[in-house]
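To begin, one chain is listed below as structure tokens, in the form predicted on its own.
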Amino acid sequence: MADERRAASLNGISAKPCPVIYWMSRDQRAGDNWALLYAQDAAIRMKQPLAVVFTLAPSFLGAAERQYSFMLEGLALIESRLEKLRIPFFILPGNPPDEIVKFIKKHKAGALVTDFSPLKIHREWKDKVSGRTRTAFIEIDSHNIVPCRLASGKQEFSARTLRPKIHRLLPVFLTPVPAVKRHPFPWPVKTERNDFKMLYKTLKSDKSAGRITWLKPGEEEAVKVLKNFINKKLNGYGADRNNPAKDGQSNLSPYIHFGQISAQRIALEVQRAGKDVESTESFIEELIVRRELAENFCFYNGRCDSFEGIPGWARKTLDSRRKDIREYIYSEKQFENAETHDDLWNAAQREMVNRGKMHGYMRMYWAKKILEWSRTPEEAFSFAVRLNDRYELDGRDPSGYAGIAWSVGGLHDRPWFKRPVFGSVRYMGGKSIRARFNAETYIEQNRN
């Protein structure tokens, strides 16, 4: 059964019996999705068919080809089980407003059910579909472990103000996803599989940054890259996770970012595993905790990716210090090629474009040092915003915006004690990096 607790209506409509429509956007997976079980609980409640739809916006934020192969391979493996299910898989390429508004009106929906996302972009695309139809509009929240709108209703100060609504909604909530059936009610027309190569032809999307093949996408695969991380490195997980020179992360974010596997199955696994303690809450506090802060923060501030919706505080200090001299200035172009006088900042940034994944703890070093090496902070936010969306194959998520917040802008974070360029934003220092794990080792495995 799905989780009406995770529904918000959109437009206040109720749905009618005619075929339902799930709007897939944020969670591209047929399992643990209650979204999709949403949809499927409303069909059935109905006697009506199901389809999913997903709308593919030619660009999209930033994102190059390196990030529009990894989703349109993982789609192309959802089709098919979708195929198995009975349920149909339609992706149409275009403005997706315009494109989903066709859909429901041709079909006669009598409810379309959509993704829960925090994102200024996609609430406008509800917005504007809300607007143009009469049809019942739900949203579901199968991102986040505790959906946003019940874990807090205001942007939260910090991760000690979320943890504890967090974690007293955690049992009430991190409980087994249950699965979709074959869907009894079948699309009453034949429907043609989608031409995956007729559809890469509609993007407009940068192709010089590459495509990334150390990292398989789909579903099948985001399960065999968590049960690698449970055997092999959960355990060292508190000790290695901050060591950009060991390989002690899980990886999982471009999965977790595309919702090609949910946060809720991740936690479960990681939790039955029985691993060390410290580590196993260690992680659970990434995944959890620090994620579903930053959704928070992108779904109560609308100007999260940019300057401005940094806090007062940190917009005063560093305007105050505007006219401190630089011992550096490097152009957005310098800092895309890695042509910095630091071989560590350099060996993050080429790790980024070469992986399409910058180590965790070298985002934040990489992006303070953007701060200190440009000419104005909104020139640095920018930059940051700009190269982080283009490279990581988990650009354009709300975890990045508020990374970025917190290391440009001091989000989440307190005064510190005032420097030169960073008035009392939280600095972070070469040789105080270099000193907590092996620098040489890092910059080595990034030399090319």
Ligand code: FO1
Given for the second form:
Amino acid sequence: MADERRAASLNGISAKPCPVIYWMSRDQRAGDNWALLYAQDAAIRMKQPLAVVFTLAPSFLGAAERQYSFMLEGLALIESRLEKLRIPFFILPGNPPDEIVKFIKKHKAGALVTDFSPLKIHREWKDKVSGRTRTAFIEIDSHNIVPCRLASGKQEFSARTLRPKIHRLLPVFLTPVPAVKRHPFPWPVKTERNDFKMLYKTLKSDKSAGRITWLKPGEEEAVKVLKNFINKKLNGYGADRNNPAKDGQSNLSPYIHFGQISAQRIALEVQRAGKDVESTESFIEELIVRRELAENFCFYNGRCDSFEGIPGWARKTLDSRRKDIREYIYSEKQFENAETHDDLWNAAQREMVNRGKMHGYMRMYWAKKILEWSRTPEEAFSFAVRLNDRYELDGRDPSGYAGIAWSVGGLHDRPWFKRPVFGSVRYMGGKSIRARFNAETYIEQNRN
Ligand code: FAD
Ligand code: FO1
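Got the form predicted on its own; could you also share the form predicted in complex with this ligand?
Entire complex below, previous chain first.
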């Protein structure tokens, strides 16, 4: 059964008994998908066919070949899964709002269902669609365990303020997701399979940040990575997750970012496994509270991807430090080429460029040093966003924007002792971080 509590009507129009379309964007999976379930329920109730549409933008927030190929390979696998469920899957290249409007008009859709995203770009797409059609348009939060709108009605101050709100609602929302059925009302015309060769040709993505091969895309691979994490790493997560020289994290963020696995499924499997209590709690805190705090930030703060989005106190303290002498100043190119004086920072940058995924602990150090070694905090923020979004497989995500805003702009944090350049934004020093783990091993692992 669909879950009405996850739904928000985007135009107040009621569904009509005509075909139902699920416009998939962020939750790229056939299983554990509340938006697909909602669309199927509506279609079955009205005895109508159902189709899934993905609109493929030629460029998307600086995404490069590595992210597009991870996404398209995942979409190819969804096509096969949906085919077995008698649900056609159309991938339409072009400008997303234009393409979806043409599609719903052509097929005289009775309802358009889409997934939730807090990002401005998706909200702009949706506003354009709402303005151009009279078809019922419903958004379903299938990405968050506690739907973002219900978790809180405002931008939260910190994890401390969101945590109790999330935990209060977890027993209501952290439940197994029903399976999608074989659809009883077939699509009226026979559909061709998507031509992925042609689709690749429509992209204007940067080819120099090439494919990543150590992580394989898709729903099934995501489940394998989850199982491997539960069996081999979860017991040690509490101790190992902050050790960049160890492979102690789950590596699930690229799958979560593209929606190839749901956070809900991950949380349920991790809890069911009954592993070390402290490690399980620490993982759940990251997966649910920290991740959903980032969603809350981007949903209620339209400038989450820029310096303008940081809290007032941090802007003030950084403003007061504009004239401080920077011991080193690097250009974006020098950062990109890992040409700083700091071999630990360079190793982190190389890890991101070569593997498409920098260790979580190093991401904080990496962004804080960009602030320390840039001309202005605005420049630092935009360098960090551009590099993160170009090279990280999980980039272009609320968690990335919140992570950068935390590091550069004190978001969700409190004022610390005053220092040059940082003011009272929390500082991270090379010496103290090197003392926490075997930095030489990490540098060696990421030498080239
Ligand atoms: P695990 O430690 O196994 O955690 C499991 C899941 O919990 C993650 O997949 C993620 O969904 C969530 N999570 C963990 N840490 C955080 C966090 N600090 N904030 C929010 N959610 C978290 N995350 C992204 O998904 N995309 C990004 O582009 C991104 N950029 C970041 C940039 C900076 C400067 C910082 C400080 C953090 C960034 N993060 C980003 C957050 C975090 O570092 C990654 O989510 C994590 O390292 C992903 O690896 P994992 O899945 O192996 O993590
Ligand atoms: N979503 C779409 O609906 N269409 C796209 O063409 C598209 C491209 C894309 C490329 C890289 C990437 O990281 C994400 C991309 N997404 C696209 C969206 C994505 O699934 C997420 O919704 C957002 O990045 C928010 O997390």
